[in-house]
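This document opens with one chain alone, in structure tokens, the form predicted alone.
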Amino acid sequence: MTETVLITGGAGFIASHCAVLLLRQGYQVRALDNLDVQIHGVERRPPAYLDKRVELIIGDIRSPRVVKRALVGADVVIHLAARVGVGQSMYQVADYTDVNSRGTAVLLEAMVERAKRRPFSRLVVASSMSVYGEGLYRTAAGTLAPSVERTPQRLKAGLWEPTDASGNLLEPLPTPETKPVSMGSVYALSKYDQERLCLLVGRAYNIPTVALRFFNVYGPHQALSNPYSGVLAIFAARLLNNRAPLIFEDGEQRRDFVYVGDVAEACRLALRCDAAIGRVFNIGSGRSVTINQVARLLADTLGVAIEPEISGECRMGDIRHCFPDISRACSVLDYCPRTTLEEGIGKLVEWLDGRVAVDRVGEALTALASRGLTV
């Protein structure tokens, strides 16, 4: 029998690609998503990526009636839906909880009272690297330093690199999901609620559930008017308006991206492998890079000879260096990341081609700072 898949938030970036992926795959898709402004401009239309195949529901995930009506013969809940990015979840504080945790909430309590009648195969619920806010690192003696945190005094001196108690530098190291979480942002907290809201009430109601920690994602598809989220296209909207991409603290700090159809891929996975109910799973690209790095290699595959802007500032929220091992996402999901960075940039590049993207860095920046929120 055909399953049918229900993603929340389904208009969206990572959503596209695994709706395409399940269509696939012989499941038939629904999306449920509010066309929010930010990423989808003020027509609020359908994105033209969307796969016509999918049935496209629109209205918000807060709204009771709204979900109750997409749940109706879904048999898996991919849920994605959420606000995104660190710096304005700092100013947004109410809207980023509502939308994510008792949009969430909202969620669950409709899936409770609907399994009664009809069971869930599978939830996923798409969590973040934010969770962790640090990653791990190891000290000069060899031990491990899991908890980590970067004092306002080091960073007002542009003190970038963690130390131990006795100044020493720490190393960092790739992040496993034991590592204690350390949030840092209202975004980080409101996609542990997510995370740990949708375990929770899947294991009290027998829904299978698997959450899955998402590092920095990027691909087509991804709003490139957004200033709050997705690094990529943020420097992508730079330098196709002939701007400097502009990078806080010293451009050193280290992450992982992930191209958006290993994390589809990813979802795909979740939705078939018991030995994964119940836990937690990294999903990167399992290869670190610099922000400076990542940034001189999408000018030159855009062909676009602009050095990127370093602007010694950082923002509160965040973090120096987190990079996942992704050792157990391969073991149990049997997760197999298939695209490298240059090859993934080279298929954003391609799809950039012809784009034009409205760059909404300053007025982002200026909210910050106006609020404090950067040193």
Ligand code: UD2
Second form
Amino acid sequence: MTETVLITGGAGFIASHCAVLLLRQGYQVRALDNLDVQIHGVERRPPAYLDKRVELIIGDIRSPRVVKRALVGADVVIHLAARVGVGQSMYQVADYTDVNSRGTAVLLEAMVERAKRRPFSRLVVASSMSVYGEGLYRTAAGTLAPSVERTPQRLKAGLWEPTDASGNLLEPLPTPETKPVSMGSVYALSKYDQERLCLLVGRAYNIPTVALRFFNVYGPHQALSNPYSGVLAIFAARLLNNRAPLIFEDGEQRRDFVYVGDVAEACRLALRCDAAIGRVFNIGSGRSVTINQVARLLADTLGVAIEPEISGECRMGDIRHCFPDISRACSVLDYCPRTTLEEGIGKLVEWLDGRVAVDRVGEALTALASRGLTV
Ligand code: UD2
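Switch from the form predicted alone to the form predicted together with this ligand and print that structure.
Below is the entire complex, every chain and molecule, led by the chain shown above.
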């Protein structure tokens, strides 16, 4: 029998890739999305990239009536709906908390009600690497340092690398799911809320739930004109407008960029794997790179000779290094990231061809600086 999947945030970048993959697997796909202006523009039209076979319900995740309707006949749910912007979350506190945390609560209440008549076979919730704050580090003496934070004083002095109590530099290590969480932004806190709410309510009401902590997801369909989206989309928007990418700090901060197709595959696996129920998984590519490296790779792949500009600024709440240990996802989910950064950036660049991006980075930095949210 054909299974129906409801994807919340279903007109978004990650959702569009999940939809294609799941349609190919024989699922019927329904999307619930409010077509947020920041992502979809003032016209709020359904995006051209969304597969025509997807049934799109336009509405808000916070509306019990809309969510109830979206759940009719759904067998599984992938919950991706969220406001996504670390910096912006620090001044739109009520809205981020409302959409992400309360929106998830509304979804869960509706699922619990519906499950009385017909159970769900899975709920997959998109959590985030942001719940870790700084990643895991090791001291020079070889002990693990799981609770590192950078002080504003050091950041103001341009001392970007975290140190131990005696001022010795720390070595970043792959972060496992067992590292204690440490939320440094309202966005991160709301993603942790989403993750915990889903796991907790899922467990109480027998809705088999899996949480995926996505690292830095990139690829085609990423919102180019949203200055709060991922760094690769932001750099692409700058380069398409013949402007230099602005690199914060010194560009030596490390991240794991995971291709969106691999993230969609992780979602598919989480729908199927019973051993995953009730657990959280890091979803990354398994390779870390510096922001300087990705900036260069993107410019080279685009074939533009614009040097990135090191701004020496830092956004409040930004972390220095965080990249995942993905061994749990590999062994339990059978997750195996297939797209290398070079291939993924190649696909991003192909998609960028002929696209127009409004570069709003300056606006976003001013918004942050005027609130004292930059260092
Ligand atoms: C944040 C979230 C992550 C995810 C992502 C969405 C944290 C720790 N992580 O990751 O969960 O939601 O956002 O995109 O909250 N950078 C520049 N120039 C720019 C923009 C960014 O140098 O114009 C740097 C930035 O300082 C950071 C790195 O690039 O060191 C990555 O930034 P990001 O905003 O793409 O993502 P990140 O890792 O803060």
